[in-house]
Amino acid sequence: MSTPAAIRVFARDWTYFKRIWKSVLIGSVLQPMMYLLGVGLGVGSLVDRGADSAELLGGVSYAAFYATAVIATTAMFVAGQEALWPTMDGFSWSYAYRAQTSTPIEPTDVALGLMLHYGLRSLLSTAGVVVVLTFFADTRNPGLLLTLPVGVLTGWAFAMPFAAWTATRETDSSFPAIMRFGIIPMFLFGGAFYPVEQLPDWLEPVAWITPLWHGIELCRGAVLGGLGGGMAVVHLAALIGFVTAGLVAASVTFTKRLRV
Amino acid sequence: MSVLTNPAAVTRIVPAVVFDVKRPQRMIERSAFVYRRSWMILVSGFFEPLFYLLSIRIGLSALIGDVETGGRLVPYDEFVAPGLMAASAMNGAVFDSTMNVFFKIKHSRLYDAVLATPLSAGDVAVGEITFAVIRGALYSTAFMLTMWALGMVSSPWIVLSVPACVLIGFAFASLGMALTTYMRSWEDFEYVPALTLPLFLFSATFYPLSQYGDFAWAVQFSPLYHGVELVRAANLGEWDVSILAHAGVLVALTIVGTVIAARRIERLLLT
């Protein structure tokens, strides 16, 4: 049996990989670990001096909250920044996509290989989180190796929608709209620096609703406890749904695209 | 023989870049005409510290309450709007600096084009800062502004903090545009926000420097602390002569940024 084409698409991500891994490692694993110290102990310290935190972030310490959702914006950040310029890169402006379609490889092989390099990416710098979480009492326990697996199905449930989306795109000029008014809001108000009960009536199910907040919850759930099994198969199904709209939309505007 | 006594001597301190400036406002009417038809671009960038101010006032306030600063206790909103309002003028300085400066040498060859006009390398040095530093300064009068409407502001003082990010947008821009001197390729900007995002999260911007413990003397290595420190006072109406020595650094890093990127980049355009 031959290799599948998914993974022959792959293999060129592979290997371009292996040559730039020290920068990519600055972006994905560095960053995170800074974000850890300077806001988990940081205004962390800050935080657990107030006399309700505890109870609002339901008695744990700020450090570990914080930390936690950490696993899930790491693998939002890296795996949807992936799909959009260096994904447009195969489209636009190397043709790499365009060279790989004019052998027996099929566009939605293409989108399946792409597939797999966001997967890898984003276990790749979800387990650089889940290492240095290690090394704190507070978030050291079996639950970690539960969120390698969110931290990947977070990262595909932004890329494949966006990787969908940068199909049909001849430029790049809607992606900092896209990190402006979607990713940022989302770092910032999906409950990763706290609750999404403190956000605003109006505010709150729309928190619901981004991918973001269901992998918070579970990576969350699955290290500090407090997740109760009915909700856990929600915010499972919430991000399957999620990866399985994107792998549908990216199959079509890729054949779309790459089809002569 | 010293500088004073030797006119020559100048020369060869500050590049002579510096002393063929004839046109720099060519320069400036050329961005100016590049932004007339990408303003969402100049405007959405005034989003993201709106979205951050939003997101403390929502959630981070209402679990911290208040901290002290400059000897007095404020919400911790108000304390950290400041930190955020200098570090957007520093990221809106190193991006423009880096990536578009890079940009502009490696790709569009932009400068080649002008260096084929009557307008000189000073022309583009001076005209190009000076462009992003009233960027910078449209984008800080915003953020002033919302910080005011949010209620984030307590003292009139505060106007003076627009200068401020003037001057931080100054010293970044010279640093970043003397540092994309020496990028090879754009794997290499991977490396900017490995040392932009330490001094964002760890220049006092987030919490007082008494939280650093021991470590409080290394924050003032940072050249945005200096900057953090200035726009706080300007927030406080709080001056003291310590202001002074903030500005200081700010100016003498500008200094050494102008000179070391007018030197390269003359190096790199005409030779």
Given for the second form:
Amino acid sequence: MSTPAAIRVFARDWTYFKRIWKSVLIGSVLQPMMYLLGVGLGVGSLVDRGADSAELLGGVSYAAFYATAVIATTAMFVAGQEALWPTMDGFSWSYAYRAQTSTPIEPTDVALGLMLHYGLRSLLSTAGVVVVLTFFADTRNPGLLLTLPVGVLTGWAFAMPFAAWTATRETDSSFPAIMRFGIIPMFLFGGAFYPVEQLPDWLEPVAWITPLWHGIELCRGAVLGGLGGGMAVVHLAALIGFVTAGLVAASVTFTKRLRV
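Can I have the other form now, the form predicted on its own, not the form predicted in complex with its partner chain?
All you get below is the one chain by itself.
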């Protein structure tokens, strides 16, 4: 049986990535460690002094509340950026995808192969955060293992729509705007730093429709509890919906770009 075409596409990215995966994994441990020390423990020590902080945070410390969100935010940053500049390289700078589709490999195979690559990057970055969270008693429990697939889903929920967009661009001029006006606002208002119920009433529904909020809620619920089965299904269905829509969009835009 021959190797599936998507695996062949993934193998090209793996050839490059296996040269740097150790440094990427080390960075995936050190970066969340600094975030947790600075924000989780530093700011958290101030927040936890508040009289009603425990009630607002669901009975957990601020360090635990914030730390569990870092799993999803890390997947968002890593996979989202991977679907922009590195993916643009394959379209416009190295023309790797054009070369691949000059063989029997189809544009949809390229999209699926990249999806595997984004999934691997999300898994490694999420695993780095999980390792860090095992150092803290408040977050050290078996639920951390459940956050690994959630991290991959969260990464795909951003990477696949971004890859679809990248396939339509000739330059990377729009990418900084995506980071400034898309990723950063979601990072700030998606429930990582405080419960979205603290947002103004008109802004709270905006957080509900972001994939980051669903990823954070699943990670937080898996580690800290308090998430009902019904809501877990809703969050999971939302993430799968974002991934499916992104994959369909990528299949369309990749085909238009690479079949001209």
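Please read these numbers as outputs of a predicted model, since none were measured by experiment. Numbering follows the first chain given and starts at 1. Only the largest set of C-alpha atoms that superpose within 1.5 Å between the two forms is called the rigid core.
Exercise. Cα of residue 237 displaced 2 Å or more between the two forms, core superposed?
Worked result: No, its C-alpha moves less than 2 Å.
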